[in-house]
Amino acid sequence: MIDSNSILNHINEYIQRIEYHKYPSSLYEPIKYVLSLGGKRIRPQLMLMAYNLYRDDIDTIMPNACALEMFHNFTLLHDDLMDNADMRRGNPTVHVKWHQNAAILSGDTMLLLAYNMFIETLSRYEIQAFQRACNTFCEATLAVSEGQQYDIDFETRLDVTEDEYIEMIRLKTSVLLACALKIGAELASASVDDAQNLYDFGEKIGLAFQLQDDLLDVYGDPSVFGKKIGGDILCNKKTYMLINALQLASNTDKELLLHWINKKQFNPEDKIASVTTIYDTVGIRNLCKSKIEYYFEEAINSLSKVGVSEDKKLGLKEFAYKLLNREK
């Protein structure tokens, strides 16, 4: 088996040794500063992963596993585009280097590129898993433009369920995860259980991570964690921590938790505290940890069902491991 930093290694060579040899150069530019910030290259490592507990030869799946990182990348540039985000990775995002029409054009040309990069390895594979690769690739990008969908639905609502909340955050970021893992194995022709057993791993990890990223929007540390701290407060969204808030405060906090929602013009730092507070206050930070600690043993379990030796699945053990300790 390939240790992950290899595998990291591997990934991060291949995106620096991708060309643009089309013109107008101005809608590359983006492309390629927004991949040379780097990143965990979660998707990538886990679909390389999988694939690595049936075959070696992980080189041959190099470019399907990059295109999902380029997918991946494709939706933070519209992502901060919509939520205003001004930093990505410690770095000014697309539309502040740039401007809007960088982010959306920029954007969109990543995700025809990630195609592209997917579908010319068809030779490389037998064509029935290379059939059922490709539909588990159309299910993720499909899955979360229906995420992001509700993301943005939800801005409007405050009867937001936390059943709601954990069924957008599914779609938006765990089916890539999931499906990264799951395209692994279809590529090395794995058994149909095996797949499922592996995506079911990815999505509970994914449902872990996210929630994970939550907490760190509150409570994590911005020279570390790579952006601002407290924009999920700023913006309102609907995270697990403020509906889970909404639900349990006091009838005071509740009201001030409402007053921040509702107020137009406001010191983003004081909104940032009060809120803050009141999180510590109802005993969210326990509470979504005890949620993280819940998928994950789910996601174990479902690793332990796949089909291959445990010391060839320790990697994938560990990775989860990392991602749930994280503190960026």
Second form
2 protein chains.
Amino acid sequence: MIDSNSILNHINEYIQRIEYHKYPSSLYEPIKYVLSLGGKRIRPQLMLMAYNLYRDDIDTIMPNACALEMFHNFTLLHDDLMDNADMRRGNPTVHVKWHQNAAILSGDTMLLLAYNMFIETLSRYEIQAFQRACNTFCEATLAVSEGQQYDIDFETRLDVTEDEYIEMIRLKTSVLLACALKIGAELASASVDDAQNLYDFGEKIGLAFQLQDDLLDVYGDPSVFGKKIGGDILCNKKTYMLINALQLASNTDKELLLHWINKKQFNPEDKIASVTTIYDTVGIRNLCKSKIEYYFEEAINSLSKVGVSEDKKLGLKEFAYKLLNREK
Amino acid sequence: MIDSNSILNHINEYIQRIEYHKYPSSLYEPIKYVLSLGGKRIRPQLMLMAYNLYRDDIDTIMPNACALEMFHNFTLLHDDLMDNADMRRGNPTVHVKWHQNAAILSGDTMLLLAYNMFIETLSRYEIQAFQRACNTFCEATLAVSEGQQYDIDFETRLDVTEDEYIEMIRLKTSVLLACALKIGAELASASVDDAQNLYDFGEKIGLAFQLQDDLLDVYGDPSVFGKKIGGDILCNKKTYMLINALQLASNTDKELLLHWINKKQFNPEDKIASVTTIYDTVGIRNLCKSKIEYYFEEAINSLSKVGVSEDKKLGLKEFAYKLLNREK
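Alternate state requested, the form predicted in complex with another copy of the chain (shown: the form predicted on its own):
Next comes the full complex, and the chain you just saw is listed first.
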């Protein structure tokens, strides 16, 4: 068993050493920039940890793990362009630092490099194992696109249900975490059941993780959270919080909520304070917390079914625990 | 041997029958739209014809062939967005008909669907053949990105050399045609030499094809060409024509050319007429024509080295001939 800190270092070293064609540098500079901004490297870590449940030679799957990280960073790059976001991880986004077309084309190139990195490992694995892992990878990339499309579609809707929202974040966030774990298991030639249980573990952790994000946006500690509190409220993002508040608030509070949603000009602090008060009244904080706990327990339940000794699972359990007790 | 018309029908039927997830329809509608606009389907045709030199079961590689067409249409979709082009094949482009974000996200999805379609055929082939074809596919997608980046970089340069230009169109256009042929040969388990000779054939045809495009933009028959004559001249595109005119024109003509390039406000017809006169004086038309002929001969030379009977090659020869005697 390799500890999670040394896995993270390993990943960062691998990413730094990826060799790109030298030219055109205008294509590759934005890619290197995006990957140099860091991040938690959750997806490759999960893949390596799942693989490590069965095998020790984690260097073998390093390209597959980093392909997932490359893909994830591609989605951030294009999402930031679509959302017109200026900053990512405390630095200007690619379309701000370079140009919109650099964001499009370098992003496209990251997507295809992710696939290329993954495919190029074909000869490393037993062919059936590789084929399964490939299918899982293909499923993941498509799910993320679909999730992002739902997210866009929800912007102009006020009647998004909780179920629709959970399905959206499942596609946009959870499937990639779930697939990271499943691919790790598949490439290690683990049993189909183990691969599926690890998928389920990742899926539920992903849902809990995203709900945690919604919660922190309202109730996080501004000195730790890393972004400004209330961002979701200001742009009327259909989060778990807002969807449930629209559902559960008294008529008066619902009217006030709609008033803020439709208001074009306002003092940001006033809107955040007023909406948060409604959330407090409805008790959204605890509702969200118990949903997070529910998914966390489901996740641990799936992990318990994975057919390896309990001590081997400690790393994943601890990782999930840390992820959900984060403040940023 | 299957004739080229029936191959084209086959491709169009296959593309029409591609099954997408039903939702979110906002993601898949633009994709269906783009693929419904037609086009010459050159790349899948080339792949099927190359495969058909060795095998008759062309249905086997239909997903691989159409993956290339999907990829090609993805590049058109994103290029149109980057170029801010309103029309494609006589219809509004996706960012005009829907929204910029639809063009980005549906385009991304076409790219990953292209890969998914290709990868999902893994079990159909002898594994080494598939691996070679995969590598060729990965090479092609990256080359197109790099070619597009050079094309963008050249927009703000006046010192682009002919060699640089040829390398740009090789990456942006030729490699994909070359790879289409090579993949067809590889998936048919043809010899490495045959695959390479077919690649070289496609590469040279691609160069000739792009130079033909440059030529038609100036000297095409407006009633046949499909787009307006002179589009490249109006936007100072660094084509084979302009690069050579800047190189070969007399000092007076070169000054006049630079005057038109730098002029912000002008009557389009005046600019086209004046630049065309300079091209006429320099004799760019014949220069370009002989370059096209040179590449065409090189292509035929490579085809002649392919180790199948001459009558089997007639289809490809005829296809190349038609492609280069097109008026649109």
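Here, rigid core means the biggest group of C-alpha atoms that superpose within 1.5 Å across both forms. Owing to the predicted nature of the structure, the values given are computational and were not obtained by experimental measurement. Positions refer to the first chain, counted from 1.
**Student:** Would you say whether Ser26 is displaced between these two forms, judging by a C-alpha shift of 2 Å or more on the superposed rigid core?
**Tutor:** No, the C-alpha position differs by under 2 Å between these two forms.
**Student:** After the core is overlaid between these two forms, has the C-alpha of Ala129 moved by 2 angstroms or more?
**Tutor:** No; that C-alpha moves by less than 2 Å between these two forms.
**Student:** Answer yes if the CA of Ala67 moves 2 Å or more between these two forms after aligning the rigid core, and no otherwise.
**Tutor:** Stays below the 2 Å threshold, so no.
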